[in-house]
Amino acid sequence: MPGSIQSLERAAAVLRLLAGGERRLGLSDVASSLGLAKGTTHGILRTLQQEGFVEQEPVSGKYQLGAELLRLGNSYLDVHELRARALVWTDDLARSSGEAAYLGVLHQHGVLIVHHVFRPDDGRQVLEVGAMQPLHSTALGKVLSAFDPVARNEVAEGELAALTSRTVTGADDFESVLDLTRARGWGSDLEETWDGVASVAAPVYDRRRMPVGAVGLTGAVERVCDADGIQARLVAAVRDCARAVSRDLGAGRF
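Will you show this chain by itself, using the form predicted on its own?
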């Protein structure tokens, strides 16, 4: 079994030290508490500061935990609460629609699937929890990009890669897609990510009325779509599911 990485162990020790006891510590305090040389300690603190995990007070020069660490902690708690609140409702969505249901959140440059309910039939299916999906082509990704400014920025900084012949790859065209998604309150993917597959998704909000994820369903085009696109009953089912999860998260009625 490979050994631990010493630099990471030391960085973790610095964070634990700053998290307990006195909230602000100087360079000498951190170095002496951990038994490290000042030069080594300064290098670790500088790296953590660059990543936002540590902040340095301008006047005293002392260090404290940074906002990025708090954001990561809140994200962990938010995702677990989101998934817990969505379990029953996504089960109902899969059962009523006959299609696979998904719950996704923004993660780095894509959509992280945090919950997946299988299509209720005997067909072969693979659990996709932990899988990443693109922001620009999937229904989940479009919804996050339309309602979450952070996700929108991630898309703007990346490439709108053509995954199928139907993928929207132009910046102006993609902005129009986001405008439509915001106007109607849901997003769709009509063979833009995978040939023969269609999806529909809607945003989930928390008690602050902030978008924290998206819920949707995915299935074969011939089952999910009719002559007008995504079947209206499936759009309604997904939106009802998203509203129910949002209410359970404290968003109230909207």
The other form holds:
2 protein chains.
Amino acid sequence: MPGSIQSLERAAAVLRLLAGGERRLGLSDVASSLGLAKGTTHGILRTLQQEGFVEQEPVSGKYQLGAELLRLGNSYLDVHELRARALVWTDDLARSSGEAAYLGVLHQHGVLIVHHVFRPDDGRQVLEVGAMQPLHSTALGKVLSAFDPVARNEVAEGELAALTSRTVTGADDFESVLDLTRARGWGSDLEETWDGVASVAAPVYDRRRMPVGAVGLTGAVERVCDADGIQARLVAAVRDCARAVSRDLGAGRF
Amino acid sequence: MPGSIQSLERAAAVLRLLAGGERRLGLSDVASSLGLAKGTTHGILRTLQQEGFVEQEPVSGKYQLGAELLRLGNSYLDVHELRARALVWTDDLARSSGEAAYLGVLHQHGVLIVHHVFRPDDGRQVLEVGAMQPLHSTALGKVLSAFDPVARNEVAEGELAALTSRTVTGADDFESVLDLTRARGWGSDLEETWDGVASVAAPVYDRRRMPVGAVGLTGAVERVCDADGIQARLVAAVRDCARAVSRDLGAGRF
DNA sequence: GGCGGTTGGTCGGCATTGTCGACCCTCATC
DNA sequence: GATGAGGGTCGACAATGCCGACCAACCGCC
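Okay, that one was the form predicted on its own. Can I see the form predicted in complex with the DNA too?
Everything in the complex follows now, all chains and molecules, and the chain you saw is the first one.
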């Protein structure tokens, strides 16, 4: 792969830095964090600001991400075929199951949520579209890791952080989890990511039968589980939904 | 303003082009649209792809926006102070009014929706966070135009497109609308943007008493209006909400 | 109130870096 | 199998963006 454009790589690093460091950052912070000269950093920030990717607090001079990113992120969703096809099916899934439904795709070292249907009861819920979830502990992540070789590599290279006391952190144990996931065709997460929260997910395939994402639902363990783990009716609903979306994408019948 | 970084400007233009042209674009399309050499364009696209801002369909070679934009756009929301403060108040607004609540800020030549609370009845609704609305025909836009000089300039430079038969398109007429908005402290939109839809909005101020955004609600004209226009109780609810958010931002009492 | 130590921001010389356009390769189409 | 259109590569050239020294404003501290 021939050389990439240096200034673009640096600009992307700036954006990622601003996205990571929760609060606003000053010019010098950015420059030193990236090991760049102040003048260089300023040029990048100035251009990014002009384009709307970065905003500057007038009073303090600190920088933060800009509104244009939100607009472009939204445009990304508009074009996203998988999401478009899944809209109606995930809606049904949430309605019939009574839980929140999610659609996720592999992105970098995690699962990027591209669609989220609120749990039907109207409690206060925050939209998680655009958020990332870990590959190794969530149902969506396990499904992607089990069926998508790229995700498999990603999770193998990273470390299996213990998020709760039930998170699977051993490499061999995790391998068995993936085998189980592949064998039964769906993945689960029993309080392995958040205490008291369980999730189920199943893979979505495109017209070439390649895994392109996962749909699932997440809810309080008291509602989602019974004595044997995830309730069978929820597993069936999730798998039906995944099949429906896959068929919609042209994967044909199973 | 000293020179900006050329390659960054071009990359931003590429992203905007991909965001605008609904469907995926090929390398040659992008190059010719921007008047760049193919080699140059390819370098930009390659780098953007490497950074996750652009994805390439493996089969056709066409390019589209990438997932990283969604993630960064979400991070933008996390940092957004106005939105954070407004979360709880807009929630109350939607609950008490029974309509969908919106929070918008000025971005380029329009209103960028940074928060959206669904109408409490659980019909199928699409989230509009990240979407843009026109300045001259929506309640949010009119409020921004009336109270924010920058927005005022933006709308004066653009043209007042007729979106419905009731859209105000004359420059003088629109000036009167802004005067009215300023005089009564809130803005409205009676089927000027979408047929059958009305909206109300009021300005939000920061600690220096500068207008930084607008909150409002939108709904079917049959529910939102009575014989005299927007129902007084909804106007009051919106203005209360705007005041509450402003106070939360440190604007002090009115 | 002077004074170091911040901070964001600017400028000009240098060579690195990105640009250009010709060229290649693959895949449909005819 | 010729043809054309599309994505992708390459290498020479010079325009471009990079660096580091330099300002100007601000803050807190003697």
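Quick caveat, the model's predicted, so the values are computed rather than measured. Numbering follows the first chain given and starts at 1. Only the largest set of C-alpha atoms that superpose within 1.5 Å between the two forms is called the rigid core.
- Core-superposed comparison between these two forms: the C-alpha position of Gly185 differs by less than 2 Å.
- Taking the rigid core as fixed, one finds a CA shift for Asp195 smaller than 2 Å between these two forms.
- Fitting the two forms on the rigid core leaves the C-alpha of Arg209 displaced by under 2 angstroms between these two forms.
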